[in-house]
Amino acid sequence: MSEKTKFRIVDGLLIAMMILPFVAGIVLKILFTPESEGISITGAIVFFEIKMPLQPLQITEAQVNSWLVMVFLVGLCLYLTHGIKVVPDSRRQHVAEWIVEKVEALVSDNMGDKYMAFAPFIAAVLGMSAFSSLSSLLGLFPPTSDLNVVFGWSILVFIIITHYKLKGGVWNYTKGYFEPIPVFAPMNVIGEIATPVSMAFRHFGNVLSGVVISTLIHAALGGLSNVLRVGIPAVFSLYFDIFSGLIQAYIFAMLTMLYISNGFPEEAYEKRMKKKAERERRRREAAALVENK
């Protein structure tokens, strides 16, 4: 078998890596979507239930297609990078550097040089939100539209934005609080908990909301022609389904990288690191006293 057959082989693996999964949560849509009549808007199906102690695991349709979606970004990844070269003669190499070289340059842009390690996560945040809201076009529950998936993202940011408040020190993070005047602790501390919570209900409000009155729409103009019931729907889609997801997508991983690079506090670090590295110099001098006499 010549190398440009296995390479083509390995491409077609990968693009059913990237369909299949789609396809398979249309097939579970339409396995598990009970048949009901008029307007119908519910939330994801619960497929089915893990007994738990305190009670019990749904598996819905919203983390099921999560997974989904995981797979199929993947695929995407590992296809656009199929036979990369130095030197890039391929379309697809052409379109996966342009991919890197915007998310460097809006983590550059927004949080500076020194994050850029952070690349490769905002990218995930913009895919994983992106296409999840995209999921709607095909029929799909959107995971974006249940608040349980992006309540989720945001704890996970927030672990982050408080990792990086601890990097100046327990001290310094805990006299935030207490600060201008320690009569503003309680409020400062609602401040903390309210960013997980309003980046989740901020992202997931405006993509339910699209799915609601894309429903209503759809449904108000039944006894219309098939051409309108088609047609008006279609237009007010490119806005809710697509337009309004991609910048949903774009504002959390903007308020993502905000929120990191703002809370970082960078003179106390500078100090801490001052000290631990002037402690650090005196205790190998203390050795090397002790190896001479």
Given for the second form:
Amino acid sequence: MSEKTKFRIVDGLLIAMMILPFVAGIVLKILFTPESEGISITGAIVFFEIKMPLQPLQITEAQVNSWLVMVFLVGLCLYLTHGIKVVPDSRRQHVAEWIVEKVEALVSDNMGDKYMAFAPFIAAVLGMSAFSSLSSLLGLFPPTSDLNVVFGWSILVFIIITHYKLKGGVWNYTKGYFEPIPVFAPMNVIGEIATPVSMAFRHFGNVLSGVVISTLIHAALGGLSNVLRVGIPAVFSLYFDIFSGLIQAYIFAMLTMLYISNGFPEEAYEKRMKKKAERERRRREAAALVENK
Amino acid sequence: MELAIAIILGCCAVGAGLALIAGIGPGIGEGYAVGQACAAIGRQPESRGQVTSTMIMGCAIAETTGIYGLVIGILLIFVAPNIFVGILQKAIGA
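Show the form predicted together with its partner chain, please, the one above being the form predicted on its own.
First the chain shown before, then all remaining chains and molecules of the complex.
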């Protein structure tokens, strides 16, 4: 088998990896949707439950669809980077490089060059959020219109933010709650908790409202005549699904970047690192002294 | 019993309508933001791209409160009646 055929076969497999998840999602949706008259607005369909000590673990449509989007994204990344060369000669490598450059420019513009290591994470958040919202175009249940999925992301972001805030030392972090005056402490705590909640609700609410409004438009047009259902809802989904979903993905990534870079206490971190280095130096000197004796 | 359920359904609908009053704030705020962005572009047409992207981002963030109202409205219409009627039936023991 020549090199070229092998390359083609791997390419085909990767393309299948990108398309099959969505086909699987549509098949699952068709199999599990209960028969009903007309259009109904429901939450995610529960596929099956696993018995757990506290409460049964439900595997819902939202989870499964987000896994499918993940598989799609992995396939997309592998496809775009398949057979990359130092001097690009294929179209897909140009696309891949364009994406990487754009994300790196976004990160360096909003966070600074120190945080370049965040570029892959931001790209993952952007891609995941954007493609999750866009999956509603195929008639799938968009995972971002389930609060649990988005809340999971925002809790992850919150953990990263807190980790970066703690880099200035625990004392510095605790002190932050009592500023500008100690009376503000409860408000600061509420503000801290509000960060992940508002991030999650913003994203979830926008996508959910898109889903509900497009379903209502669909139902209303169907009530008038079945012919009107063709095409007209697509115009509305241009705004509610595509524009709103992409804007929310961008905002989620943007807020992640801003919160992380604003939360990082630079001065306190440098002071702490200096102190640590000093302590280390002294310890080593003392050890050397002991050894010399 | 029917009367109680009717009151629950009616109040849920009224509550959903009231929740959508939250749309006033973002409407005024976003209008003001867009107006200011237009003024900024008029003053410095070369900064159009930056102003537009900042404005869209600010608008989407300002929209959050309106979206909260919308979420409450949707919950009140599609989710709450079932829960409330269930609570009522449990309380009565029917």
